[in-house]
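One chain follows as structure tokens, the form predicted on its own.
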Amino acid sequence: MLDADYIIVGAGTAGCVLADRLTACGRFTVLVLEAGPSDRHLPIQVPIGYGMSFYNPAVNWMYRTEPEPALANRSGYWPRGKVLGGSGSINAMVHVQGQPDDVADWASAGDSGWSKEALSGCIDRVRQRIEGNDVSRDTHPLCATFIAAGQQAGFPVEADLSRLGADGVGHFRIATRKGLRLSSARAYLRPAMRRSNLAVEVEAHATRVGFDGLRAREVQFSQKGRARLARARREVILCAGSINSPKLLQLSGIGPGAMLKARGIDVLCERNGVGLNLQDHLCIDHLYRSRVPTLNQQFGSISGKIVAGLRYLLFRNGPLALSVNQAGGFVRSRPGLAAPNMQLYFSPLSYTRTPPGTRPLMRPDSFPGFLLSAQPCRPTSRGFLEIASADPAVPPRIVPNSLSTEQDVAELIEGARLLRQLAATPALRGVIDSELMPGPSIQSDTELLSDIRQRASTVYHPVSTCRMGHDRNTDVVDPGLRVHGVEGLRVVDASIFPSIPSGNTNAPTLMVAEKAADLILGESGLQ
């Protein structure tokens, strides 16, 4: 049996910033318990390999929902990374903070520690960390493009899309350094990795929060096929993200009770809203065919690859060091809003002719061709996730329920006219040659939102199903990220998100990593 201080379940991109900012002190044992494997795998840690990761079960949860009625009942796909590193470790690396709206929200549902003011030293040190690469050095042409045609369609040019309260269109700041993917694994639990005080458990699979009385205790998990357990003596801290913290406390017996006892769980406590208030962007994508080369021509041939390579290996830059979200901006999508309700992404390359569910970046389509996306900020439908069975090795349930909010309908049809408002500039007029999705015969409201039914998909950013706030009948954790109604067990990732935030949602888990270890350390007296 393993023991530790403090056990974190889950070596993603929150509980690789709190086994580094735990152990710092050297008072303190750390395990870390991670279902999957290490992150020292090349398709890994290049960037633009996260192509190959995306359909990769042995480092991906690859989860699917139910059938979206509003989306033409089609099941989503919501790839989840199951690696040191978490989903940061098969992302497209976007580093964004998002609006200010979205960090009232966060004082609105915990305290005066969660004040854009509490919060900003937890920012500028993730800054600190993930400093990323000057993109703009070594983008594709075709961003500066997008870019000049972000300004004829009257959005001002943003220096810093990382920065909180991004306005205009620019160049995504990505999360690489060194010509290498840079994930909370690599810049926070591989130099804590060389303390003494810290253990990582890689393949070790969390089954159940183990308690006496209302304490957590200890773990249960499975390890290549063996049944073991780790006990805390401090706290058990679930950082296993938006899917698998909720189906973790179910499977204890946290969560709304009629539902546990209907899968046979004995009920723990009661907390009807451990896995409700599911949230999620979804985008739609315009595609392009270009009268000039894209990234198809770099990674569509033979001798495109090689050069590629090559500059990769020998410089650690070009097309292989990038993601291909490559330039976006926050933006508005109709006069009289106070801050953007939208955000872009510009992709200089195609992939049409990809089986449904994969995203083979080394495919592309033959022919030049890009992308324009485009994700209402904050949207209002909220869906929720349940375990289906007792049995840890089911997925759980995962109903979105997108566009059920007229809202939501409402701004995604304004996001495909901006779309269209983007591609009629001069700029990209210049280069395209024709609109291949959704058709220059899509034209009307209802054409666009039955062309939205059929294309939109997610943006890979669930969040809120472990909601801090101080209602215990919607809420799940309080403003230190204590469960409500139990001891010793905390939760801390995206799953604890008052409310989806404006943009990607990476850099805010790390945001809250960081703030949870202010929180954990405060309390022990050493922060």
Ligand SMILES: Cc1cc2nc3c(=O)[nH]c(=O)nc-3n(C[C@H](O)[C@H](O)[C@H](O)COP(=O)(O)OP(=O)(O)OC[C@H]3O[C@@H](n4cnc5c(N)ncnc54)[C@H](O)[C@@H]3O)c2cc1C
Contents of the next structure:
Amino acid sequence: MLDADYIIVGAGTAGCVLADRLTACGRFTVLVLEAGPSDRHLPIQVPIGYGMSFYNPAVNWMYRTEPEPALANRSGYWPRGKVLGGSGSINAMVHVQGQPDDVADWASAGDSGWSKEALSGCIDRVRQRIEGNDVSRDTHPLCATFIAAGQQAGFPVEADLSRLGADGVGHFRIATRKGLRLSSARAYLRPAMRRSNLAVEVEAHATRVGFDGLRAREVQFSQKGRARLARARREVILCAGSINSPKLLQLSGIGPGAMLKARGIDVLCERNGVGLNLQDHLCIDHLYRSRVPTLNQQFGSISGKIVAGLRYLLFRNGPLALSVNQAGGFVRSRPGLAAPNMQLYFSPLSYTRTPPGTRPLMRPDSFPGFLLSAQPCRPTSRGFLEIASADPAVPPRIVPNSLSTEQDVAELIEGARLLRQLAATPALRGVIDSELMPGPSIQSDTELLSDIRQRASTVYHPVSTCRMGHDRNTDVVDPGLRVHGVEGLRVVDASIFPSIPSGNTNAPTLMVAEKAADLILGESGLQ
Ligand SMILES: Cc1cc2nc3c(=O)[nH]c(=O)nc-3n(C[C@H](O)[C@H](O)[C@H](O)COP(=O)(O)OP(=O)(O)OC[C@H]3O[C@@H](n4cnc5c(N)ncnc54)[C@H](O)[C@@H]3O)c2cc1C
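Having gone through the form predicted on its own, I am curious about the other one (the form predicted in complex with the ligand); can you provide its structure?
Below is the whole assembly, all chains and molecules, this chain first.
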């Protein structure tokens, strides 16, 4: 049996930060249990390897949602990282802080320690480890065309899209260093693994938290087919992410009572909020055939691949060192808004999405193509997830309830219209051969909505399924991120967000983990 002061379940974006911070003082021992393997694989480290991890079950939980009535009964594909670094090891690396008001309601859900002023120190500490890397010199020339189109549509140029309060169009900054992905595994966990008070077990799938009365004492896990046990002297900290943290709570008897009983699980502590409040960003892509070559040509030809490969090997730059999302922005889709309400993405390549499992990686289309995409920043639809079985190996039922509010429907149609407005600017008109999807025949709001229902998809930002708040009926953790109603158990990951931030969720997750470390160390008088 293993033991440690703190057991961290999940070495993802948040778990790696905590593992580092809790071991740095030397006073505590920490054991990290990670279900996936090591991240020492080229497709994880080389940024463009994103396309290879996307459908790779060796490093990806590859979840599916229930069929969504508002999305033409499609079942959404929800990749999540299952590897050291978690989703931060398979994500698109776009590094943004979002808008200052993203955390406006966090102080009331938490306490004054969660106000934007109080969190600024955590943001600064994240910046010391992981900063958005300016790769604008290396991006495809069409990114400049997109930015010019944004200006012609009336948006300002934003020199730093990763700054808090970014407003306008520009190049995304990405979480890389020296041409390699900079996940929290690389930035926090690897250096900390030199410490003797940190142990990391990979391929260790936590199946249940065990309790003495109402105090969390141990984690049961399976490793290489063996059932194992780890005991926590101080606390168990779930960092398993927005899908698996609520799943693990439910498997451990913490969740909606009737649902748990129906699955044959003894109720330890009835908490209706576990798995509720699921929020996510939904996005619509418009696909264009280009008159000028895009990355499709570079990645689609042997000579292009050789040039890109040599550039990467010799100089650690070029398309292999970049995200697929090279430019974008935070803009207003209608006048009179105090802050941007729409995130834009520009990808100088296109790939027709096929169902997972039908091919091992995302492959660029054979014609010159690019994608323009729009994603409303603050969706109001709320979904839920619940275990489908008491068997930990069975994936949960994920019910996003996408487009279940009129506001979300209206904003996504506005997003689609905005993409059309950008495509109609002189800058983009000069390079567009034709609109392939949705296609010129789709014009009215009804037609645009029908296209959205057929094609819109997640941008992989599920949050808030173990929401922080004071209400024990609907919230799961208190402002100290302790699970309401039990002792010795916290949740620290994107599932605790009181509400979804405007932009990509990795940097806010890093911020939450830094905050959690302050709280935990502060309780021991060490902060
Ligand atoms: C394809 C994709 C693209 C994305 N692109 C971006 C982007 O460009 N920019 C951005 O900011 N955000 C992006 N995101 C979102 C961002 O990566 C996540 O919000 C963030 O990583 C969440 O961190 P987390 O710590 O909550 O969970 P995760 O990083 O997912 O970590 C959870 C960890 O827990 C482990 N785990 C789960 N269950 C168990 C268990 N039972 N036992 C042991 N271990 C377990 C998992 O294997 C994983 O390692 C993307 C996500 C995906 C999937």
